[in-house]
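Taking the form predicted alone, here's one chain by itself in structure tokens.
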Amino acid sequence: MSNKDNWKIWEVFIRSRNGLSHKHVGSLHAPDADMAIKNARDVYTRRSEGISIWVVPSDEITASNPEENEPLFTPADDKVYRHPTFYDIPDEIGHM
């Protein structure tokens, strides 16, 4: 795979700290895993920005279809115990 029109398309994520999730930061062209994290350290954290770095080929994502959003998402509304505002929450909790 050296020659650069069978590169994959990779997806970076980046953790900035711990705690914290990966964010989608971009894509970016590499032959394989390995260079692809090499790659993603090189163009996104030239700054000592991230302790961590995901990488996915982007054809390995599945998503959902924005035109199909409501029968994937409306069963969720009918069960209102799923929404805080359900739960009485004590003073003593403070911020959640």
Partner chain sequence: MTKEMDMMEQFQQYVDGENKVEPKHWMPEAYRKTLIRQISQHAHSEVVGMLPEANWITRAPSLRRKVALLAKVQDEAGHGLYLYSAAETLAADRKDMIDDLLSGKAKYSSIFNYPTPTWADIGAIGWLVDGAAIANQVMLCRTSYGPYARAMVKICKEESFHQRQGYEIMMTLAKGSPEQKKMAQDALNRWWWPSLMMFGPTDEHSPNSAQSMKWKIKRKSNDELREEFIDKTVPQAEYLNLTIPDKDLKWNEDRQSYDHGEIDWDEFYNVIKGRGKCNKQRMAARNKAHEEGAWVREAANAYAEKQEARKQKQKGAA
Given for the second form:
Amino acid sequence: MSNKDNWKIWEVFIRSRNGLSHKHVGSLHAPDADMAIKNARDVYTRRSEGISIWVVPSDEITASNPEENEPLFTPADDKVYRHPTFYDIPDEIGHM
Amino acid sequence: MTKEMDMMEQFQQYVDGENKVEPKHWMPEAYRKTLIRQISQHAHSEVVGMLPEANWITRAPSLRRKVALLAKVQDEAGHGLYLYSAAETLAADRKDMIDDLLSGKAKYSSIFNYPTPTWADIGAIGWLVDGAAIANQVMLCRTSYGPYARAMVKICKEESFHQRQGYEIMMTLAKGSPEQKKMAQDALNRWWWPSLMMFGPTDEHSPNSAQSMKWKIKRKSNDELREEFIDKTVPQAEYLNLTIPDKDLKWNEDRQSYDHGEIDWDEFYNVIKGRGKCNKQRMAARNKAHEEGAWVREAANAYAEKQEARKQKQKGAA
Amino acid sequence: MQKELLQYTLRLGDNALILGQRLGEWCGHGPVLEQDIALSNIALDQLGQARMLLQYAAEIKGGDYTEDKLAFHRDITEYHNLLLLELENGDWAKTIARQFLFDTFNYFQYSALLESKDDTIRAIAQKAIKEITYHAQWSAEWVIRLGDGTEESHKRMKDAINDLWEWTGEMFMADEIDTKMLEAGIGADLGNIKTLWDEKVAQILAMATLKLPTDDWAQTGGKQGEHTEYMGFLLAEMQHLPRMYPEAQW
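Right, the form predicted alone is done, so what does the form predicted in complex with the partner chain look like?
Okay, now the whole complex, with that chain kicking things off.
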């Protein structure tokens, strides 16, 4: 069998309400963007889960390589001075 | 070789530390294969599982029941889709998985090879079959593979109405006319044992279970899940004033759990082998839908390509 | 006037119920999971509308009437849906074509009902129009996609439109009830709808590279209770359980 009847995969992102970011909810198959939006509406918002939809062809997403996680992400771990708890402020000063 | 063993060991430690495995992570080939097999079987079960209930959508005895049943069966299509999506993150192709189902190479839950001759079967399926499925699925919300766990969380949330829907039907029948009560008891008689079989063979006859437990794909054994299900379901049957068709069923004070009678595993293996009343009917229906849908899927692709070409041409002209 | 209002409400309700019933047959058998789900959503919308309308009809009828008594205990001649909607589903092209021809009509009909002087019908229209707007868009897109897809899909869509064409005329034929409801400011003006429908259908069929059928012969009778053979089987299937146990609750 050929692949002529195989629809491509889209990743679906839903904004659940205004004020929140779109969040990845899953994927689905569709031949084009228009139908991907409609399918996302039917598949992922049946229980009023969203008010805005993004769809992106899965193969157009570039992901970081988990094998490079150490050089990518561990250097940030010891930069504790980026966090408020690094600094000592006396309790009397109150919330800052 | 040693490197591979190191990686295996690291993977095991990672999983033992209750960390989730994500799609691009290194994983043992056997872990990947086990997952693809299990997730796709699970997806097939959702999709084939639509059939025994879908045939009552047109015959549901009230409009309220009709919309609830349609919404439920529709959810099952959604759950199949979520699960195929989870398997696709492991580089499995939905098309290949479906081909395996249609050719008979892949399995699906045997329970769907039992027929639904009466309306009470719709109640019994929701109550017992979904109940058993939920027990399994709640456990899978904590499975070690991230996309599978996330799909299960979504599915469990949606499933919660399914079982209530089924139990409500049983309740209405059990409180109804003598004919309705008989219908409910008959459905319980036919669905009880197959529901217990849904958890799979006993632990001693379930060879793959140990490795799945070690990798934390599975978190509880077949027998553990089965007993939890029985303990939960017996009082529900009592409330309905229906009799569970097991004369050996009795409360065990020491174990704080019910003892139950022998499961007819010959029946289980026969139905798996294709000897259930509906094996052929279910596969024929899936094959028909897929074949008759081929031109539709193909046309949608062809149209999308044409539209894309038009768009490119317009861009070129501008 | 109550008699006409009842009849008019039943027509709206029966259209929704019978189409919902037909679409429900597709569940589990669609061409791809995503579209199985999509069509079930439309079926659920139709059944939701049917329930609101039949509840209203039951209220007008009074006594012990309920939506279920109307749905399950009326015989074929007491049903008032369009013939188009009771026809068998056929293939995906025929189901889509029927949906498109009806959705387009229904969209203009419910747009008009937004101005109905009957409070209940107006309220139902306000809810339904959002659903119907989506259905009309969805089915029109599918007509275009199949018409302008492959050679096979083009042929199937062409055949479907041609086959169904003679069943569309009935939508616009006003009888005494339609006229009375229009005069009362309750019902929709079928003449206006026909003009809008002709224009929209011609536009979509052109986009789908399909020819507009020219034969204007119309099959009629559904609205008045004269049905096709298909309808009897549909009702037999839908009604058998409540008919077998008429006293039972479900």
